[in-house]
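The chain below stands alone and is given as structure tokens, in the form predicted on its own.
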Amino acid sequence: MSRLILVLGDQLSPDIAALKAAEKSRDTVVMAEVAEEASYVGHHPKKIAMIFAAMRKFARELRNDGWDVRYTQLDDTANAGSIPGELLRRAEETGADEVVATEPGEWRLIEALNDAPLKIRQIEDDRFLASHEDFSRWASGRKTLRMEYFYREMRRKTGLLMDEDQPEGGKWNFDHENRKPAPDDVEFGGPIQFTPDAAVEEVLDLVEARFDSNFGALRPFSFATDRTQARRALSHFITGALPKFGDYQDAMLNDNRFLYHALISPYLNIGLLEPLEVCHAAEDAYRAGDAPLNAVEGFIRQIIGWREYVRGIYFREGPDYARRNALNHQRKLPWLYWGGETRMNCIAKAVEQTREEAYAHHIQRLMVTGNFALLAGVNPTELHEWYLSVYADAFEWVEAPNTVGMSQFADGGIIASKPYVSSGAYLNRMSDYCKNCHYQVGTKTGDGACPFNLLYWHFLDRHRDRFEGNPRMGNMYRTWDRMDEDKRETVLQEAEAFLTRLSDGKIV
């Protein structure tokens, strides 16, 4: 009997594993565009229409190499809606009596592939560089799971910049050195832009017609959508940016969105790029003198460190991980995070770099929208699927620890070792932002005072109970105690009329 072999959007690559255990002259692979998942939240158009033209063209390569593909597209009128629909559609069709996957990406689909009424073998994903078993050897007996151990192990299993045992320049990490302010000039024209070709054209009429109300512009559209533009893109940044990505990787610009940012994150998690291929393509710029140690190190960390961690931790964690809410904060996601008006400048460009490109870099998620999240008490699960939606390269085994552990601090402490919380100081040192703001960085109090600045100490002090005694956080406190009780009083009134502000819908 025949067998159907599975490939999802997000495993573009042909060497998959459900591809690897297939046969070419008898087995069926099924790809195919459905509601459920283009839906389950409301995902960026950009992103919608990069997938399924990645997709389309995937097939048309299998094909070409002799494989018997199913392609479902969205509007075909047999579409059954969902992924183990139409597993099921194409088993009567073909008379297959079995589905190899290849695991996916999200607990939400593991299981609904799972509960299907068909025999369906899920075979994990081989692309990564950590299996489930090698994190959860790696994580046993451990009382802390912190990254930097793990990226380390990766470094000497994978031999990255190693010199013999040691590692390059004689230390692991040179994060000291990647933390310059946005400078005057850059000289990096940003991302390769690609025009659409027929076939992109097609679902971008395609996504337009049926996403239309989805947040985010979907024209101009410029993603690769295939492997050779996503190797393209690669040489790009490798070329242009990478000898100055180090030094700038944290800087944000009012009127320069990537800075020196490679943005080939979209094209690494579906599978058009390998997460080898890029770091050596890093390692030999390095190694030919074209590109300084901080830059290439601080690179590889993001991939081969931060990337495996976060998968390794979202798997070991289990289906509930996306819901968890450690600090029990419970505001609505404000609708500025939609596009609603705000005289916050830093959110503004944020939310409106976010709209327009799908994309914003890790200091802007982080240090911006997230920290803003965090300071005012917002719910994380719904700052999750807001990442998850508005963003090309968030797939939940990426997005969810990013967001509920490195960002919120809603996993207790499982990556992170406090709360990344700053006042407006860190974002004025790190962007120009301020200098375009309603509001006055170095105002604490009053009039124009930089909400971050009022958000942050009453963060601190709400949550005194859980922090104080991380010894990360002891001068904070410190700090806080020192200040005149009028002060902290002033500061803490004044934080909570901007909050009921901010429940009530006003412009903040």
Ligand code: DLZ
Given for the second form:
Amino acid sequence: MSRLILVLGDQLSPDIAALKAAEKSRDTVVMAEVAEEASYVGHHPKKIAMIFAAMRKFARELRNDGWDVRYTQLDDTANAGSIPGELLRRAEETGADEVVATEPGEWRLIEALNDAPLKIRQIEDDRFLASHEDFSRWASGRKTLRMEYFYREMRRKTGLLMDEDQPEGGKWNFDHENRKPAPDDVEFGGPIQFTPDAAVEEVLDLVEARFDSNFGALRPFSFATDRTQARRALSHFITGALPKFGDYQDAMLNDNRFLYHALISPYLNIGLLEPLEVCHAAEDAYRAGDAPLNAVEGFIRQIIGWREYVRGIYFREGPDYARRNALNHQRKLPWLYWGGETRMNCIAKAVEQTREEAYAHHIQRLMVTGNFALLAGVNPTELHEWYLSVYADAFEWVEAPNTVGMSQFADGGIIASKPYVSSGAYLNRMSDYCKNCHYQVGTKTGDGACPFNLLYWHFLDRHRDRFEGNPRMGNMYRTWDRMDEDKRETVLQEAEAFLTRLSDGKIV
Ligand code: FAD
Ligand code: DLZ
Ligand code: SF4
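Please give the other form, namely the form predicted together with the ligand, since only the form predicted on its own has been shown so far.
What follows is the whole complex; the chain from before opens it.
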């Protein structure tokens, strides 16, 4: 009997586990653009277009390589509308009695495959350095699961930036040399713009017709949609931006959306790039003297450290992880996240670029939109659905731990040892947003006071019981307690008034 081999839209790697387990001569590959995957959240149109275009090109590659591929386009009349539905339809069509799938990156789909009335074998996705078992072994018996120690194991395992058994340069982490404030000039011109070919244009027309009301601009569309283009995007970053990646990793600029970032996460996450090829390219640049150690170590840490670690946490913590709400935050996601007018320039800029690019870099996600939501007490599940929708790189295994855990502390502190909150001062130091803002970052209360300044203290005050004893937060509480009582009262009242205006849908 023949088998069906399922390849999902984020499994576009020629050596994906299910294909490795398949026999070209007797098995049939199933790929499908389906309404259920395209609408479980209101994905950014650029994200849908990138995935569909890359799926179509990958299917073509597989056919050229001799595979029998049954590919369903979204507008095919026979389309069953869901992955399990498409598998059932193709099983009837081919007479196949078993499906081999690579485990999806989301509990929702893992469960849907388990529940389907078909024999489906899900095998682990081995495009990661740490298997589920490796991560469990590392995590078991530890009181806290800090990324830094996990990262060291990955350095040892891969040999990346190792000098025999010691870290290159004598230290594991060069972050203290990074995090410089925003530069005046940026030499890197941003990502390569790939002009859509006829096949991509066809997808753009489809997405335009079907997803026009989703948040986000579809055009101009210039993402890479195949491996060759993704590799060009990687080389472009390695030569043009990597040397300064570390220095300006945390900086933000009003008129520059990309600074020295790699813009490769969508390609890594859908399988057009492999984590190790990316890290080796960065290490080669260091060994050739083309990029400094602080940049290369910082970059490699994001990939073999953070990326692997958050995946480990997502699968270890189980299906309820994305719905956790340890701080019991219940405010509805404010309209300004969907482009509603706001006078806060930092938020307006982050949302504007999200709408246009389906991209914001890490500190914009963490310290602008994430920070504001946490300070304002936004429901983390609603926020999680927002991040899952609006970024081209968003898949739950990587998005949920970053949002629910790192950014919102909604997992109670599994990922972050303290909440990532700040007043306006941090944003002013790391960006030039405040120069163009209606609010004054230096004003703490009264007319024009920066909302981050008010909400920061409001957050600390309302969560005092939980955070006062946190050794990394003692200073914050001491500063608050040293403030004059009337001043504290004013801050809290003004913060409350701001939050009421926010909930009432007023322009803030
Ligand atoms: P660079 O800054 O150039 O970093 C290089 C690579 O490192 C990235 O391409 C990415 O693969 C990896 N990386 C860096 N930081 C992280 C991290 N914290 N977790 C995992 N990988 C990381 N990343 C996603 O890939 N998908 C998401 O859905 C996602 N959601 C996020 C939500 C929030 C609230 C936050 C704070 C972060 C999120 N991140 C997510 C992590 C990070 O913001 C993006 O990986 C990064 O901005 C991608 O842009 P880049 O390729 O230019 O990254
Ligand atoms: C994100 C996405 C979208 C928009 N569409 C499809 C699709 O039509 N077909 C498909 O196979 N995969 C799609 N994907 C990716 C899946 O949602 C992804 O595989 C799961 O969320 C698990 O990570
Ligand atoms: Fe954001 Fe406050 Fe700066 Fe305005 S003043 S850009 S609200 S941090």
